[in-house]
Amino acid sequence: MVRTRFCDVFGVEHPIVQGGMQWVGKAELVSAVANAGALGFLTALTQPTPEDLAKEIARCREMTDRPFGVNLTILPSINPPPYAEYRDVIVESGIPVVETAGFNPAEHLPTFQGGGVKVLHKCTSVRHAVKAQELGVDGISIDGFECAGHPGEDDIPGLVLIPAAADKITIPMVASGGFGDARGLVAALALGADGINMGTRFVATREAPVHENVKQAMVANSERDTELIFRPLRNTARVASNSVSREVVSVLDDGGQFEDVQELVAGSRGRTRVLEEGDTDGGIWSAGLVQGLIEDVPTVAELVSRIAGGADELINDRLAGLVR
């Protein structure tokens, strides 16, 4: 079995992470990931209030006795959510690890560290990873251009980003963006990472709390079926290609502003029409290039076992056999 220092530091069996995903990182999925021996993250801001987050943590604990974490994505906003209150719930609930993402986590680190919460910080560039390490986080999740959601503005794919980060990061690091099978895990290890983070691949599992139509769309889609929206606004997001995302790209490429696409990209529209009702053309929804590697909708346990076992076979059989 592949075991890395990431497993030792974060207390899991397999070096596989299910990162935070808005509207998807709920107890059903996270508990299944934990029960499979990987590290799953509830998404704090999926819950409308800090009190609701506390309830979701309790609900997840009813489904697993293994460790899991909470994602807290920090974004600049005119009317920001009560980050400090969400943070305090995470600490008071005894969560062992938090995944921070978005803005610099420095403001929140003293509280997390004082409460014994390990911090895994997700970032999209080597410079931000180095800064997070200097701040004292416990681990890095380095997010390549292939990822769903926000890949940053540097457009550096994992084949270069992962080893470039590994050259400068001394704490445990997982690689994110484009991972979905055993080959990806072995490749990430070879590039210098200590494990992998997957989002899109975990959406296409039976336990993921999204409509079956979305999961089957991911099976049918290829690696070419995504769009990069908000490029002219320098707030790039990778989402599934559909009539809505293509319209957003067209409007902005023609000089439109955010206000011109605001209704199209509304989070509530994607959540309700797409994830809940199953209309895959009803709004935008995040999906990475790894769609091209998704061929089925297994249980989480089947997926994690397949990746962990497959990595063992690749390393011990195919790769070992190449050494003379």
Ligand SMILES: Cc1cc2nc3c(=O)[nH]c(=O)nc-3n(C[C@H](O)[C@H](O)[C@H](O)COP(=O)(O)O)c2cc1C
Contents of the next structure:
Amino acid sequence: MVRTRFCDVFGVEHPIVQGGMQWVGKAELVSAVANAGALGFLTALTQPTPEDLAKEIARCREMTDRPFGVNLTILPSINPPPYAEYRDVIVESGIPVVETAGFNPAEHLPTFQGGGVKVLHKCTSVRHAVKAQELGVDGISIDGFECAGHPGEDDIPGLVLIPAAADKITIPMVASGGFGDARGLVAALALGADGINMGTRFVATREAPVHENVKQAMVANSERDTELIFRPLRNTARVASNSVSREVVSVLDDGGQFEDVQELVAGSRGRTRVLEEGDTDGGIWSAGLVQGLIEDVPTVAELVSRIAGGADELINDRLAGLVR
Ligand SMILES: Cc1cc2nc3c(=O)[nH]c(=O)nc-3n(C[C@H](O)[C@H](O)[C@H](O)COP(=O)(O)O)c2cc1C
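Form predicted in complex with the ligand, following the form predicted on its own:
Up next: the whole complex, starting with the chain shown before.
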């Protein structure tokens, strides 16, 4: 089996991470990831209040006795959520690792470090990765342009971003964005990473708490079926292509402002109509280019063992056979 220093530092069997996912990163998925020997993250802000996060952590613990983490997505906002209270719940619940994302984690580090919580910081550029390393985080998740969610504004795909980051990062680093199978894991290792982080691929698993239609849409979709919304606002997000995301792109390209698309992109539409009710044209939902590699909806255990076992075979058979 492939084991890297990431496994040793973060206490998991496989160098495979399930990144935080709004409305998807709940106990059902995260416990399945933990039970499969990988590192899963509950998504703090999916829980409406810090008290609900504490309950979700307890619910996840009922489903697994293995370690799991919590994602804290830091978004600049006029009415920010009570980050300090979410942070305190994470520390008080004895969570061993947090995935920070979205913004510089400096403000949150003293509490986590003081509470013995390891920090895996996810970012989309080498300069932000270097900054986080200087701040003292324990690991980096470097997220390329292929990814679902927020790829940043630099547009550097993993093939260059991962080795460029590996040249500067000395702490454990996982590669993110576009990973979904054993080939991806082996490629990430070859590019200098210590493992992979996946979002989209984990949505198309049996345990992901989203409607079956969304999973089947991911199977049907190709690598061409995403849209980059909010580009003109410099807050790019990669989402599945559908009538709503295409309309958002068109309105903003024609000079529209956020207010003109606000109703279309409402989080409640994405959550209720798409993820819960299964209307894949009902709102915005995050998905990455890796949809082009998704052919089925396995259990999490099947997926993780397929990737871990497949990587082993790929290295020992195909790659070793090429060295003469
Ligand atoms: C449905 C969905 C929701 C996501 N929500 C978040 C989020 O709230 N916070 C975050 O840091 N990343 C979020 N992400 C990004 C993932 O954690 C991960 O970084 C990304 O999906 C990796 O790229 P991939 O989809 O190509 O595997 C989301 C991804 C998906 C697919």
